[in-house]
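The data below hold one chain only, encoded as structure tokens and taken in the form predicted on its own.
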Amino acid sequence: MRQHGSWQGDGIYFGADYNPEQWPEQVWADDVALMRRAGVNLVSVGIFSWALLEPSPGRYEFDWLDRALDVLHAGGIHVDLATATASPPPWLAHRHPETLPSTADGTVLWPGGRQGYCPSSPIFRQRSLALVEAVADRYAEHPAVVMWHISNELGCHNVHCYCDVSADAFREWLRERYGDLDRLNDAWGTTFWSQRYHDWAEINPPRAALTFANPTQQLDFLRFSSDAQRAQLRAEREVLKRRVRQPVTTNFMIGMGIKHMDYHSWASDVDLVANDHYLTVTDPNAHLGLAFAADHTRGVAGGDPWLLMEHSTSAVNWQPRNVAKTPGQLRRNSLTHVARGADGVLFFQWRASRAGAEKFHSALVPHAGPDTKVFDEVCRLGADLRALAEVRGSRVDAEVAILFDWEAWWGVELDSHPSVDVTYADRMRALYDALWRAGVTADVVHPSTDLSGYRLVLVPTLYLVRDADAEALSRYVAGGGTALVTYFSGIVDEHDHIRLGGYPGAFRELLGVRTEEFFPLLAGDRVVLDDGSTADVWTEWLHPAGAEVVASYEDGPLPGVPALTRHRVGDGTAWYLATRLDEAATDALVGRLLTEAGVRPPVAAPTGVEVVRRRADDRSWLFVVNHTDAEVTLDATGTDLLTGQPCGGTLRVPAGEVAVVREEQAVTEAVPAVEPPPAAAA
């Protein structure tokens, strides 16, 4: 973390959003007593309190917040104080309806929910920054405040606004990006469909149109929208930095659900990276998605420890069926985030609300009170986190990287593409999940990241790629690395222009192949490869151009055409997968790649047991999360910090439980890689 040393205290942060304004003041003392009982040491305060702090323009009322912070400080509870700008008060829209956001078809979105503002509105910016100044001036030296929380989940609901204010801001953003109309027209390919612009005033956001909007216009609007949210983050940060000494953060939403903020570009604007993560609890593999989000958050943080700002103790309120978490799941979820780099575990929220849209969202203190399963589990987690204090500041071991780019995500899912079945999350998660099942931890990083420290790099569906990033991958392979690129990668440049000469465009020479035509499959169609594996969704007419053919189609539209190739480049190897393998074949391929690259799991573990190692200098800690319904035994030597029991070579982890072993001696060698299944053999 960029200011990790400035965090107060020595342990792992534990807590929740706290909304004292929702409760009578006589409840506050009970809250603090329960927080101390649970081991809570950090709460986020004031996130949605603008209407109370500023009941009318320029009139501030801080007395209630003064008293709340004083009560928390007296109880030894640290505060992550919000700027309170996450949702404007009703008076702003009443006096300035031009601050309201609009959809692509011109529908105005009225107050009554949250984040009801146009992110490009100068009036919103002015009023929000005035609030930030007032809050910062009053609480910069309050002893309870250890960090500052800008807004909340920026862009969660209002990332895209198509109003006239946003249109003007979009034109200005385009002027800065391109400089003149000739460059914009070239980038947008406006000779197509008579779209050439001769005046900046002619340009609009991609509002509702008769047919497909210009794809580069769409892509640039997505970039602009992310930058508009980032501009609010940066503006608030600058106000704070002139007034406060504590670290500044905001809560990102890194996962495969929220796609429209480019958090790689935002990371430099915060002192520590924080993330919110919520499970789809009906998904039997939700714990794999949790692990992916944690590894990606760590990648955004540059490998540094990070803060889990929000997750849920049990059910949420916004899914079609809000299923409660089973006993032990809260603990496994939370400690998995810690295993993968979190130095703080916070929830939404402290006490379940009595009213409002989130009244059925779970909390640390449920409606039924502290004499509950949930609060018992909260107290157990608090004890766990106190026992893990020494882990804080350590980093996660990872020898594999997966390349992730939000712009590639936006680009691959634009309209009028070869197949709607090609989505960004699909192969990203398929490859990640295969690594998880193999017991291997991966960093999820931007393509511009220095790859030299990794043994294996996976490149799923990197449809849009810049020249510099494609060249960096080639240098990595030539220098001795192993890489796998999947289909529909390297197809376009940053302007969404096709890279001519044959697919996969930017990676053609690296991979030693040339594809002349895509042959996407119809829904439900499958093909068989000559190694016995099956695939669906995608095939392509591929010609080897130096690459070795590993597997070919046995049937389907292209019998005998290569589907999997391997190309030696310098001291390394580049693989190309030109179809969508099923899960078993994906696991087999990943197993072969791990063996070839010399990547091994921290310890051998049964399927369904998650093992991750964190390390600091000459110390290491082995996290073991047992997602199965049976006790498991692993090789480990050291002390389980959660039980205080030594393990002299053998570690037993009961069904559904977690162990964290301070290893007797920092481990430098992992266990031998598991041999790949026969289907993966050459």
Ligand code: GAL
Contents of the next structure:
Amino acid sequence: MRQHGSWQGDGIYFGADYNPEQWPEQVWADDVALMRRAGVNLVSVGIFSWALLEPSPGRYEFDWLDRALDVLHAGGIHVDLATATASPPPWLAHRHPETLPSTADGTVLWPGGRQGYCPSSPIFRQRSLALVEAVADRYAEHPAVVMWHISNELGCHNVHCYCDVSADAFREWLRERYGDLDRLNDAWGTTFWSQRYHDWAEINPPRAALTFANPTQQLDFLRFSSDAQRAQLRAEREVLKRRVRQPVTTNFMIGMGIKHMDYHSWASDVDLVANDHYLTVTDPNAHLGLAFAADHTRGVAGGDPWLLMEHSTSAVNWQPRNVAKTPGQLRRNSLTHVARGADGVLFFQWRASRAGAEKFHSALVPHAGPDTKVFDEVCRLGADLRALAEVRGSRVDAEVAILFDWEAWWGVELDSHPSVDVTYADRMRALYDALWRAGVTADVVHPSTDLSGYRLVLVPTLYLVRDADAEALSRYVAGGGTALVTYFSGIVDEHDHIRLGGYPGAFRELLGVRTEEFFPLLAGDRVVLDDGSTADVWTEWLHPAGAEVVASYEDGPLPGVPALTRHRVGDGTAWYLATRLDEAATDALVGRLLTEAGVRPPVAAPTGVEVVRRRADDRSWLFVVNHTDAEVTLDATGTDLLTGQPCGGTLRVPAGEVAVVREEQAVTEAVPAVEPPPAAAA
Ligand code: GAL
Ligand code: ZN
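The form predicted in complex with this ligand is what I need now, so please give it after the form predicted on its own.
To see the whole picture, the full complex is given below, headed by that same chain.
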């Protein structure tokens, strides 16, 4: 379990990955002076330094790291110390080529990049844990160290390894899961296509094969691969926990870009949740993607404050065109993370590298030095974060939940499905973005979360769902909640077996509908609904079975068939959306659900202005991020902590700026338990 409140120091953490080993030692003193000028108080050190710390097996050289930590400590900078296992040194693969990972077609990936190891390799495990022991023994008591950083972005590059070592580990994992072969054969549906296994040794990872690999084999391999990464996390954590008292974390990659680590299951293995987030610059709604990732990170953290371990001050180096951030964008990005529950804002990396693959990645100190727009903005952000110290430890207000499950993501995007246009991100972001535009904050949470405190629950594309989670959603609605389920949800159980009797399987009764056949649309085809809205991608032959019809198709393959339904269940209402509504219609539907469920934004704000409330026992703060190019005014009374100015009723926020108002009348009440929705829903 996470140890709540175990962070050290005061206020909001601010800093970066710091790689002193890339620079001559004379630079270190300048670094610390600049860190102090910027207000940096925490740096992650040593992440990629294994090859320096252990130049040959078992021979450790810590002197340079001793000196670096001492310089930082003398400057008052705290350290999040890496276990340094993120990337093995060249000698490992040279001596033990069997530690190298393989792709599905058997290609062995050579060292020379990073993270070049098979996650199931016992040799890697043994060598990496020996390093963790040595680092922990040496620095457990170092006064600069306030946190431990296990590996780095576990699974970022090497999550799926298909080598023989991994194949053995996969078989072991399957034995644990199923006990005997009959159960595995049932779960994998191996009577199909003559796939029945009679010996464990016959089973392999889903290596490159003719036509489609068995879907449950694929799904189990994804589960196994996430667990294999998690096993490294847990093994390192165990070594640390016997030696150190500081909180232990690792950097997750929660967002819609990285799919293969089930962080919901990992959350209990860290003392605080930390996340890395990089903007998708080609996305005109990149700031909504950022908000989504932050709300999801908070969901994974169970609502507790979390740490933004990495983001970028400006451009990255790994996209085809690496667009720089415009003035003010860095500040809006960072403070949006804080608004949504981050109690620390760190970056990759402190000083832009001179050499190596990431030399064109932005940093706090650019190649051009501190006399730059970037360093000015860094200093301004440092001052902002100091002014926000009192926010630390407070929680974010949300009355709406969006259900998210990595296994549903993996399941829905397996091959040979009705339509390739049904992706997990699609309706997830469509519903989230509609809430964002309505000014409403959501918790993005796992389906097993206690939903009783939410007024509204949105369930996008929950293709794979466990019985218990489906039942919990029904109980939530019966108890007075409002829920919306979108198409291609409730279709299969955890083995990817269809729930028979009509779609949407697990949710048929709750939604009061029964679908007999899917009618996906061809690319570019659209249908019109009788309320004037349009839709694409998906339609289905749905029969109401207790639900009221809200809208039906006017044309397309199923004229007259319902597309949107509403079902009264106990004291609540369950909506089903059987098609992919356009953006305006999605906004209208979400607006209607918010009204019926009695959810309002913290304060009314113009479009493009993000408002989030954090609250503690006796205080509350309104975060206002103005993404528009005009000054906006909102109703607020209190003090803007960023300017120090009072606002008596009206808050002005200039174009592109941010305000954080400590509210004079604190809003400290917990979200009320769900009551029956008002008459409108009857
Ligand atoms: C992260 C990684 C960092 C750095 C950064 C660049 O994935 O953890 O080490 O590579 O990306 O954006
Ligand atoms: Zn392997």
